[in-house]
Amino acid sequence: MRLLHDPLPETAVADVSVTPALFDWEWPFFINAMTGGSQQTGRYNEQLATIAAHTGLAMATGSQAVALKEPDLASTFQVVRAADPDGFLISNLGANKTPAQAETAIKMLRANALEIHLNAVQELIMPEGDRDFHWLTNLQRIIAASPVPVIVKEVGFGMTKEALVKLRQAGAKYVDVGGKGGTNFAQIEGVRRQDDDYTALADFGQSTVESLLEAQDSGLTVLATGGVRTPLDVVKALRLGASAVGISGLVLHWLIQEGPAAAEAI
């Protein structure tokens, strides 16, 4: 996607606002779901939440399913609220979890919103992954029961117009189209499956741009994640209709390679 340049904008910087009409967010981008579930990823969560607290960014954790199975690991997620006591935090679970489990995940973070991720491709490649993807009825129950807003999120393979219609009919108001271009869970899980070759899935799915085009006139509040690497990428996603843009792998890369202070400065 290229933005068309207008040499006569007839405006001023002071007239431009980047504050999104979404929740009470200050910025049109946020730190999206990545980590949690081990001591190391718990430290990353704490550092990411500290960055979020210092910058006023919203933040989502990685899937809390592991903490539902092993309650001792809940602390690797709870550090996020400890590091960012007043911030906008987003819990995260898969679409196969119950409304009661969703409520537990929300309470774990004292979260302001809940992400329910859709990851059928990832699950199919995982040796221990799910094989039953009848999710819509369960999504409807979670959305109806949740005490906080629910964001339905793809994990990197994009969405179609038809899927967005189904989500709206299920009661969804917020979706993250999660297009390809960023972290590829087909490749990640494929590394664990040495007996098979999953390289053909490296380019599977819809890009974030394609997904945002599919989301035009959907009647949903749309967020965008997937392959966002520059401020211009954020602007492009906003121009295509996203209310806010999630950044995941890039922030984690900065954190690991450069350290918390450098990541925050970037």
Ligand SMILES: Cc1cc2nc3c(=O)[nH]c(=O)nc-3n(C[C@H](O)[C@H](O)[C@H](O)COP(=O)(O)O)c2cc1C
Given for the second form:
Amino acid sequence: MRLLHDPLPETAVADVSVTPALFDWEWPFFINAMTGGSQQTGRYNEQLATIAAHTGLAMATGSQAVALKEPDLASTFQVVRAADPDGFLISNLGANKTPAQAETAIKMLRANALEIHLNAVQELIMPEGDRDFHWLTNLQRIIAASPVPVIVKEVGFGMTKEALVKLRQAGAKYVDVGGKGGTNFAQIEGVRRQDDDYTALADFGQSTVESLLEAQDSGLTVLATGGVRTPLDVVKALRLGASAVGISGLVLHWLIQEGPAAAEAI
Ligand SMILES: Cc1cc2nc3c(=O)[nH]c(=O)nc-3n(C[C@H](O)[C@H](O)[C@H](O)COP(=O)(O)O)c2cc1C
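The structure above corresponds to the form predicted alone; please give the structure of the form predicted together with this ligand next.
Starting with the chain above, the whole complex follows.
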């Protein structure tokens, strides 16, 4: 995707606002779901939340399913609220969890919103992953019962117009199209398990741009994640109708490679 440059803008920087019309967010991008559940990822969560607190960015944690199963691990998520007491924090769970489990996850973080991830491809390529993807009725129940706004998100394989219609009928108001182009779980599994070959899946799914095109006129508040690496990528996603843009892999990469202070400065 390339933006058309207008050589005659007839505007001024002072007239341009990047504040999104979404929740009470200050910035049109946020740190999207990644970590939690072990000592090391708990530390990353704390460092990411400190960056979020210093910059005013919203932040989602990784899936809290592990802490529902092993309550001792809740602290690896609670550190996020401790590091960012007044920030906009987003809980994260899969679509097969009960409304009561969703509420537990929200309370764990004192979260301002809840992400429910759709990750059928990721589950299928993991030998230990789920094999049943009847999610819609459960999603409807979670959305109806949730005390905070629910964002339904893909994790990197994108959305279709038809899925967005179904989500809207299920009561969803916020959808993160989570498209292909960035972190790719098929590739990650391929590297993790040398005995299986997932190269054929490397290009599977709808890109973030394609997903945003599918989401035109969806009647939903649309967010976009997947392959966002530059400020221009953010602007492109906004131009295609996203209210805000999530960044995951890149932030984690900076954090691990450059350290928290450098990651925050970038
Ligand atoms: C290490 C890692 C862990 C992730 N874990 C989760 C998760 O628990 N829940 C979720 O909804 N998405 C998860 N994601 C997906 C991201 O939220 C995001 O949708 C995806 O990485 C695409 O964005 P990116 O290209 O900026 O990385 C994870 C991504 C990474 C890199």
